[in-house]
Amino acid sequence: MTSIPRDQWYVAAYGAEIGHDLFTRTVCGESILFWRTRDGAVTAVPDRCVHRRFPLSQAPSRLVDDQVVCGYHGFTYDAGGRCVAVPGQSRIPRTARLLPYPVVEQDSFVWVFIGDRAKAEASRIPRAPWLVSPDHTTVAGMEPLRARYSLLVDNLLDLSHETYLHGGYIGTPEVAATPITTAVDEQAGIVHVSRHIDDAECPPFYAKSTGLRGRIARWQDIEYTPPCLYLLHSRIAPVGSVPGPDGADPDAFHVEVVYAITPETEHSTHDFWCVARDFALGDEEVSTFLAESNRTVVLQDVEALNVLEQVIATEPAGCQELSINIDTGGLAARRLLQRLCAAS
């Protein structure tokens, strides 16, 4: 059985990646061709001609107006995947069409539905509104991961590794030392993991971006909606500062860290990451610092998980994996993912 849930929405790209030219990306083992039509809509179809399976993203295939022309034999398809021209004959075979993928552009992401298209309810797509909010400034990127997506899920639901893997950037001793609370919304299918640190060292990631010095209160509240969207609500404030009864939090800095965890194949992943902040809006120096620092942190994760993938792939049967209290969020996520896979 596959470890990748089907009948699910996945992030395939940032909207900014797709223009009026041919763009391809593999999602859940399926090679998908994208382009943006002249009216701005995103098209997503299988990246192979129905004739001899030539990749439509491969030159000399090309886009002519809103139609893609296969570079091997000239089969031509419109934005709905319908074949509109066949070389050497006027009759177009009834089966000459590319079945479009359901696609939704939302919160700066392009989502595609993998599985039974009849189940593609756009209302099921989780939201990340900070990424397009005028009250936030966002930096973003994507790194290829040569490891199964579930390893990234484990990594992000156990932030104690920040102390050890990301020391000098975002990790401090208090992160690993502070217990977590875990809750699962079974009906919504969301895992919540929280760590509230009342008195912590301020790591460079926040000291240099917020200007805070010395000790801070640091809250980490995670929401993971399997299989794809991970949200980390980070609150950084002077020690002793807490939100008011009405929710107002003027002394704090808020950072929304968003990951879209998209399987490329069973053993590779697209690691989309975004950092949205509600302070220093439009400050290019802060944006550059956060983009460079977060990419460094992401690449540290990528290096570690690439190694872990090789260890798992080559270890003998029966090797033990020990779980402790800090793993409750990751174990809950595994259970929900297994449930999604079983239902696929």
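Positions refer to the first chain, counted from 1. Definition used throughout: the rigid core is the maximal C-alpha set that superposes within 1.5 Å between two forms. All values reported here derive from a predicted model rather than from experimental measurement. First, how it differs from the form predicted together with the partner chain.
- Once both forms are fitted on their rigid core, the CA atom of residue 316 lies 2 Å or more apart between the two forms.
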Second form
Amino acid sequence: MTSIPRDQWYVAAYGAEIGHDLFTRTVCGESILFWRTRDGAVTAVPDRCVHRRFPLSQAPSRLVDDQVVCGYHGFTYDAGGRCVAVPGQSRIPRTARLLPYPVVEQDSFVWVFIGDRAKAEASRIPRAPWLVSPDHTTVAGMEPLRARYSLLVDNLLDLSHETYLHGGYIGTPEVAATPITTAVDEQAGIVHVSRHIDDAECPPFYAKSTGLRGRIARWQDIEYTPPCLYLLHSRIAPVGSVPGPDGADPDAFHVEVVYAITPETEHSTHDFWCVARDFALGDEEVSTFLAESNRTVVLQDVEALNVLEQVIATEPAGCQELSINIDTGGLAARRLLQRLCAAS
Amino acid sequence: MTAPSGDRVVRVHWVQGTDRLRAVCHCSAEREFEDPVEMWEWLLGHPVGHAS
Ligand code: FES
Ligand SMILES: [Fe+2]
Ligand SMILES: [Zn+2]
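Let's see the other form, the form predicted together with the partner chain, since the form predicted alone is already up.
Full assembly next; the chain just shown is listed first.
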């Protein structure tokens, strides 16, 4: 059994990455060709010509209007994947067709459905509305990770590692020292992990961006919807300030950290990250600082997980690991992922 | 912040000042554990051993 759930939506790209040009990315082991048609819609088809399997993203394959022409012998396909021309003959074989992937562009992401296309329900795609909201300013990026996606899930569900792996950036001693609350909504299939630190040192990441100095209240509320979308609602406020009963929270700074965790292969992952803030809107200096700092933090994780993947991949089967309280959320996520894999 | 509210929500509280976890099933059965693996086995084993 594979460890990557099928019949699921995955983030394949940022919408901004796909223009009127051939773009390829591998998602869950499937090489997919994307382009944006002249009417602005994103199209996704297998990146393999049906003739001799030449990659359609590979030059001299090219886009001509809204048709892709294979660079090897010239099979030509329309945006729906239908073959409209083959070389030297007028009869087009009936099976000459690239089966399109269901695609939805939403919240700045391009989502594709991997699996049985009949099961693709767009309403099941989890949302991250901050990323396109005018009340937020967002910075984003994507780093290639040479490790299985489940290692990134483990990593993100347990933020106590911030204290050690990201000390001096986002980690302070209180993160690892503060107990968490975990909840699993079995119907919705969502894991929630909360850590509310009422009196903590303000790490540089937040001190520099918010201007808060000294001690702060720092809340971290994670919502993970397996397999792909991870949200961290981060709240930074002066010590003692809490949201009002109506939810108003004027003294606090809110940062919505979003990750899309997309398996590339069984042993590699696309690590999409976004940081949306509700303060210093449009401030370029703050944006640059947050983008650089977050990328640094993501790369610290990438470096650690790349090493961990090598260790795990070369270890004999059955090596034991040990879980403690901080792993409660990660274990819950594994259970939900196992359930999705078993169902697919 | 978007607290989970379905009818099948299970919760785990890290008991303040201790190393124990208190698991609360959606059927309202509760039990304390020291090992999160054992804890999830009990919690997800509902209804086995959940008479509250
Ligand atoms: S491989 Fe594409 S036309 Fe021959
Ligand atoms: Fe990290
Ligand atoms: Zn129960």
